[in-house]
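Form predicted alone, single chain, as structure tokens, below.
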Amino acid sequence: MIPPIPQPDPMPLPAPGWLLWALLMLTFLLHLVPMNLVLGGSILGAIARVRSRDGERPHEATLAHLVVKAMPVLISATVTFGVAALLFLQVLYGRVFFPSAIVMGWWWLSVIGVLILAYYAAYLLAYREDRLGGAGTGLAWLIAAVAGLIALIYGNNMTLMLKPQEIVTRYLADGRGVQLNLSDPTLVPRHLHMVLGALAVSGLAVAVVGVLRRKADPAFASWAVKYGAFYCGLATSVNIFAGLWWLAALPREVILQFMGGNPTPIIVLLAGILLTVSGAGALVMAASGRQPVLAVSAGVATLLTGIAMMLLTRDTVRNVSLAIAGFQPATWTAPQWGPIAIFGVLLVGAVVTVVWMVGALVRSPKTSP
């Protein structure tokens, strides 16, 4: 009989468990921001491209052009920080992560191919936008579709890994690596929650672009703050219901433990909801024209903090689910502080570089179509 959860590897962890967990949360948050901008930004950019084809909406044409120029950088940042987060995930949860990836192996490996397709499409748009004509709109929607597909494939793996016994059952039934976790009741609300969150973050980013370009292009800046506030507020409002749907779809025993004797998970969840709603509210104030710089800055701070709270809630659900399934984290450690220090320095350098590149793109006068 195949045990549902393999024994811990006969190798020590390269750092204390708490540090690996903290680095997982940090790198995943750093991955989540550009990932949301790729997924939500590609959708908003494609919509703006379609709406500006008649030539009567110059601000939306400018926005579509900005998205095109930023997309290669955002995809690179998503992959870079995503690899780091995935490595820490594998160290901590590899005994359930790898078996679920094997069950859906061909889908999991396909991410590389479709990601390369999106990457080429992004570069083609960025450097040949003026020559593509109507084909540019098709490429914009292709990038959005690929980003959504990759998110769905990852969601399948992250939900399936929480059910080790089902992984074994699925593998014994069909070991060709073609199965997905589409029957999981949490998959659809989880994916919807992610897409709506990406739209909200991308709306926030559009408002930030408006603030940064208020001197270079005041008319576009005013429009961008209002446009970003609209999408951020709308997506956040709907996302509250998607998040509650996701929580309600969790297994009963997970909900009972999540809402059990320890009040911390509930406090974190409520704080995340309150902060994200407050962030959207700050953007609405910015759209009214009252101190837009201060209001957008407050929206960035509260919304990003709310996202961090949501990540902690997601992590709690994962740990509770795996604990119920019998998963016990490895405890043997042999810290390798040299490589960890090098990683920390390179991580800071990567964050600074990406922020500088995005800022240069936003402020550049050449980003107008």
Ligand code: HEM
Second form
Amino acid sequence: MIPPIPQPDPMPLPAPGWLLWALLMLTFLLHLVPMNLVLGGSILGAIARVRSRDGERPHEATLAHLVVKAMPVLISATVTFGVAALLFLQVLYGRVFFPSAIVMGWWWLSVIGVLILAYYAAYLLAYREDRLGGAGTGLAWLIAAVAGLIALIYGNNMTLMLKPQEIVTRYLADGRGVQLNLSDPTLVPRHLHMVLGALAVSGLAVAVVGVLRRKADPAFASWAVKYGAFYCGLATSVNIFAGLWWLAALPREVILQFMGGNPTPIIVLLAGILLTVSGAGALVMAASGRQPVLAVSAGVATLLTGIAMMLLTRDTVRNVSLAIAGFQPATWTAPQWGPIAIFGVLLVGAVVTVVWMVGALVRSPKTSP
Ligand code: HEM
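Next up, the form predicted together with the ligand in place of the form predicted alone?
All chains and molecules follow, beginning with the one already shown.
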């Protein structure tokens, strides 16, 4: 007999549930943007590095160099905002998130080790790029592989935590902490969706860099807008199928609850698809040379809003799945407004600092090889 999910924690929530949820959505969105640039940007950077090895593609060499310079900042932003999201995730879903992390404990803990490895590789590339030769390409691919692996490990935990009963049976069968959730039919499409989304966001970022450098380096700027638009458009087109595959792979009861009754989740999902596709479309317009600044700005606004909609859809799937499994959110709250206010101030400070650092890096003339 499988024991039921324990009832809400014996401690009150430190803030109203709606506020914790809103902060989880906000901090996860803030995690998602740099994380996408690490995951997709490391792949685009490694491809550009390979293609520019013969010395005949100077724009690709510039792009590979820009990626290398930005990577340490992007990894630290990913980790910082990831920790913030983790705070709220564990408060709201700790009763399923921690048991699921225990079942795959060694994989979960390995994230720290491989992340440090990627960090060293990123710093080595950023400061010794000119002296590394062919080893630099190896390091660029190592960072991409580590980012992909971490995303996969997170995906395993985020999918396993939705099946509390399975967590129990798995733990009873093998409590060594070496299991993954690879047999879950949603895992592969979910991971594919994340990686393709990261490539699209990184393509968008390349186009943004192009627009920002249009006065300093017009030839690179026009190439970057086209290159970024190509990857963003391609990844987004394929991602429509990955997203539909993910939706179709969800358990039947989840799909029925998602589709039936309240129309809001469907509207949000359709808005997400429409906005992300329009974002990629705006970039394709920019690549054709018509009003590139306006078109890239429209691409940024629509794609990011679309991603926010997708994030809400992912949250609905989580809540529907957990509700079906018998998970009840905690309702006992005893707000601690002082720490929450300090968190708010520091969060704003962190966002401003990261935006300033990335902007300074992109504009810096020293980032040209
Ligand atoms: C390069 C490093 C990282 C990459 C590539 C990465 C990637 C991802 C991906 C793909 C997801 C979504 C998984 C899914 O739903 O299927 C995710 C979620 C998450 N990540 Fe990261 N991550 C990284 C580092 C971190 C770190 C260091 C932390 C915190 C210590 C963190 C905290 C989180 C949290 C809390 C979520 C789930 C948020 C939610 O479900 O609402 N991540 N990450």
